[in-house]
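Single chain ahead, written as structure tokens, the form predicted on its own.
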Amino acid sequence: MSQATQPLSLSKMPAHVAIIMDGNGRWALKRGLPRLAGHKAGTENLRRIIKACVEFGVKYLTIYAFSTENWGRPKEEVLGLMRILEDVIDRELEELNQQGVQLRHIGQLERLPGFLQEKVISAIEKTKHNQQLIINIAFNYGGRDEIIHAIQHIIRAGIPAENVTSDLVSQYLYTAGNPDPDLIIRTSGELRISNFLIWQAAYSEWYVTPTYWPDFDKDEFKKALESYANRDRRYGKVNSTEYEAKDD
């Protein structure tokens, strides 16, 4: 039986999964194709990797999807992913919805067109009772913002310096309510955290792979499922049978 038909058997399986979803445009270029058909392309992909979680029984997914740097790019990039968004939530929203998946959003939702606003805001509402897989869509999302914006709160909360921990920043970010990632993949082999979820990233594991998005299939997947069950997570701590060993 070949590697990429054996039955998954992990120890460990991350309840959340994160993914950088890179390489939609190098892969588009690779074939003479405008980048638009790399992010379309990467988006059916999310179809496979939202089945493979249901599968495998990650109950977390976060998709880096838009970040607040990518206003920068090209307008119509900027407006060709808006409209793949749009078109993802009409096309999709009612399997997804059959399939228990509840949606959320993290980011600025302000910025976007008010008709995408309404959208995504109807989605949530639609799939916020779904337990089955709960993803959290990261569009016009950056990591230091989502801190900015913590702070701006807590400040305006009133609540005192010192009563500030961990704890409650956490309640503050868009993810509240959601497990720190146990695992982040980032696809296309770059070795940048990209201003993702750079708070709840603290003790998260990282799989980096060269394949680009598009082509990070439910087998791709499974590997870095596996390489992340092989790990030893000690949080800064030190491995029990290595301090008795040096104890010996």
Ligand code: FPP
Second form
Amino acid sequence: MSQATQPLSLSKMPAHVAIIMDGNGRWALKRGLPRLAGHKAGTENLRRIIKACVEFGVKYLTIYAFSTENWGRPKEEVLGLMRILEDVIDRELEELNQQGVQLRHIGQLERLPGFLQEKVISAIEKTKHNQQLIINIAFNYGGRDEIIHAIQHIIRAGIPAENVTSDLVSQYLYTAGNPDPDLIIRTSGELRISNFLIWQAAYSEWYVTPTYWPDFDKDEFKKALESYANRDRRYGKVNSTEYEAKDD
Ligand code: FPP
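Same protein, different state: after the form predicted on its own, show the form predicted together with this ligand.
Next comes the full complex, this chain leading.
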């Protein structure tokens, strides 16, 4: 059952928010804690932001939890992040399901340990009819890997070159069927895309804050949504008022 939502009264709301949850390591370092403590604090914060998404009426949330490059981190951190995914499913699935959250996965599931693949698949299956909020967990995800994967499938499907359009490529991405992200948030102040949704982000609005992910609370999230509401999205065109003014 989904809970009542209180959409924010903003002139414009993003349907799809994507987040690079950066700064967990530095958050921990600042407190003299191991990096994994930062990832755990980041996971707690994720619970708060998911609740806020449900409350505000965001429809899609994509979170960057583990990139194809993160395998290069120390073994302990890699295993710790796998364990966090396992814990999130074990401990949070029931509540997420009650909030009307549908879980999806984007990236290559095959490289994860077998038991974790099964857990992810069963969480996807259990929540597949929920419609309040769709969460894409990017885990072992890379934007370039996603595009290579799409090209391979297009070729294998025998699609003639002249039929390859932007819409067709989108249909072969892990995010097929989702609208492109309207707003991408990156915490911790880094000004990089880091191989995240590189196709889908073509016309996304960006919001970068110096706040580390574990401290990016509901109020900060509201600020990001307010910033988005004040943007003028032109998709490479000019807005209609400017155009009319020029024509007069
Ligand atoms: C980047 O911060 C963060 C990550 C690589 C992991 C993000 C994961 C979580 C917030 C946990 C939630 C996970 C799941 C599976 C739902 P960083 O470690 O690169 O920070 P730093 O740049 O300060 O070192």
